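For reference, the chain that follows is the form predicted on its own, supplied as structure tokens.
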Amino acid sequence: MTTDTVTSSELLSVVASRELAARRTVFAGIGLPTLAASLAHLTVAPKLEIVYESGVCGAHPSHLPETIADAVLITGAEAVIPMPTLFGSVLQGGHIDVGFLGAAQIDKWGNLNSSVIGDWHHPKARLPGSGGANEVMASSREVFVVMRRHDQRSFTEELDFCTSPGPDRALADGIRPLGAGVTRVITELGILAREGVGEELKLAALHPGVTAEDVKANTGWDLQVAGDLSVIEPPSADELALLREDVDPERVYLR
């Protein structure tokens, strides 16, 4: 435990990294997922293999990449494969334990919106869209989502648009995905979790000083609370030192 001032990025990265304990392969995007995966590799998951959408598998970069196509990812990597092979064989072959995704909106079933806010034809904001998120959602054994914002606009009863349907929604449309969908959502208020198909996301853990009522008030559906609700251990001095001095000393993503 530490009394240092901890930023939002540091808090989310440390907590997300702990969730990767005992995982073997992670499909990570740039930003917080890369921070979390890199820290996990140094702490709770030393055998973790990090896979990037650009086709880099088992990356061992000398410093953090700024994009998924950054050349630093290729040097020392276990393999670099074509994207059709990555998505068609690695992902759809069921070889990814955890896929990391972000989103502008999430609902109680773990469906994600990263396309538009507001009406599709007249949106308030148009977002990057799916990229590889649909394949990651459908084929990873489970999906972790890191959300910087936890409020009723982001955690909503009904999405403005469904970019990446979770397994419950996919099954309702006659599609059988490989994985369990979203099983963890890490935010500044706590952790929401579910085991898989047929379960809603529930409040599983709180950050110190946050109450279940705080989280429920900032969630757009009637959030259920787990019977074994726990309190998250704050980032330790060792975790912060590794994150600041080894993982991202140049503050590429830490802010």
Second form
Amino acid sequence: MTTDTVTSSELLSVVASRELAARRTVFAGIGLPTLAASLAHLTVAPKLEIVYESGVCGAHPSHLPETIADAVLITGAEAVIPMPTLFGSVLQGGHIDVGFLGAAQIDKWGNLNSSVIGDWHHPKARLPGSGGANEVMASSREVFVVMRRHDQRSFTEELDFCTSPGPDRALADGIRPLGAGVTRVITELGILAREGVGEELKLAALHPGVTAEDVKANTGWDLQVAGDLSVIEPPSADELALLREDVDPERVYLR
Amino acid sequence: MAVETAVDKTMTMREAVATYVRDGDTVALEGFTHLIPTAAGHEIIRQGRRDLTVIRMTADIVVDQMLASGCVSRLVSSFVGNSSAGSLGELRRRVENDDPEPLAFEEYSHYGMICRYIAGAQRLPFYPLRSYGGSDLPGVNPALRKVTSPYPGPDGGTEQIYVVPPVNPDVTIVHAQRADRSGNTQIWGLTGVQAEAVYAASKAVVVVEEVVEDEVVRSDPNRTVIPAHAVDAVVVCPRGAHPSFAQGYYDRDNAFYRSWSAISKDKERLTAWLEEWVHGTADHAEYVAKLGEEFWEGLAVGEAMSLPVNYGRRL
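Compare with the form predicted on its own: the form predicted together with its partner chain:
Once more the chain from above appears, this time first in line as the rest of the complex follows.
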């Protein structure tokens, strides 16, 4: 199986799944994070517990869920808890290793915008808003972001609005952050990474055939390149087979 | 020993909305993806309520429909989108273009809303949470405030934390699987924030798939998420959560969610949809019948019974 038949969704899911090695609990949204977490469960992280915002812990779905609250996540789950317990005790209590988030915009510190494009009071586009993203950012040990689009509009020097701030902004506001904020950003061009507070996102890895210049040109800030820049191993035949045949055979999210 | 003390609080949806939802009220409609009180929203539209403040964590299709019907002047929410299936056309027109008129919008995060219900339910002046530090949300929502903890932090120093104010809706409406006539309400699957939203409100209406005998509820009291003392009205309304789902009763109508983006994007199409499906039906039973049995068979679910538990009894 050659990499040129691999779709963007497949590529992002496989790369994100590998990043879940050695993690115990993941707070997954629907779509690519679900695929990544499910694939990791079958590969690098068999003991991974997938927690959903709706209150499901330890889901064992018979079919791929279409929402974070899909009925198939409930039947056969290990636990279904009320939202105050999920957000208050599980998330804010510090039980989540990795939170997965998406966003319309991200800046070099890993702060995220999912509220508006333009001015909040007179937006050009009204987006869904925080949902639980603000809490996932504030309380997960680290956050992975999967961005379908890697361009200067999405990877921006200045957010139009900060919905979900990382620990740097929280500290500046006098609030003690629990986690490290965004540590990995996975895109079609490569992986940006940072260890945590006080660090910028740097280019850490490239997909085969992509150059550091390509990524810099598509990033809206002066992107620094890590000294040990690596090349990402293309999805293996095994990873692709699991993803296509076991995780999402009906291609609900695999586009 | 069997003293009949239970009060029968059952009424029709028409009576419940006429009695408990007045123009200008603050109305909470909760149900997180599961058990969304859609039929109640439709009845509010049919009765032509105006100037409502609607509180709903995930403002989705039913809110878009209430907006399009001119019922809502203020929205309090933490997620405004058509689940993972797309956009809310009417909400975007209201917010982006003030079309047909501006919408007052209070934006929170999910846990911010949950904490508002907790504070409201417990009649507390505020509730703290580890969110919002460094966010632009407090800049557009002055209800989000930062306080200094009266206690030392883990390192002995002072600690600051954001707080949210309580919310006390005039009425909270939730949908559930079943209740007895006095309102002991049983929910299984996702229970969301329904109990807190009910306790926060002055009045509570519970809409259920079915009313069951008292003995059914009493055989499994841990399943009762909302006790009768918190409930003012019980409305029987099978399939009243459509297009959302009721665990064990019917599945989510994913096709309708996917179609909503296109319907709501076109104002004329949206108006025609409301004319046909809400104003064109006398009540939810007609809406259900209009969809047809073949349609409902497509959302049917199989059985997955829980194993019984032994509560024990004194010998």
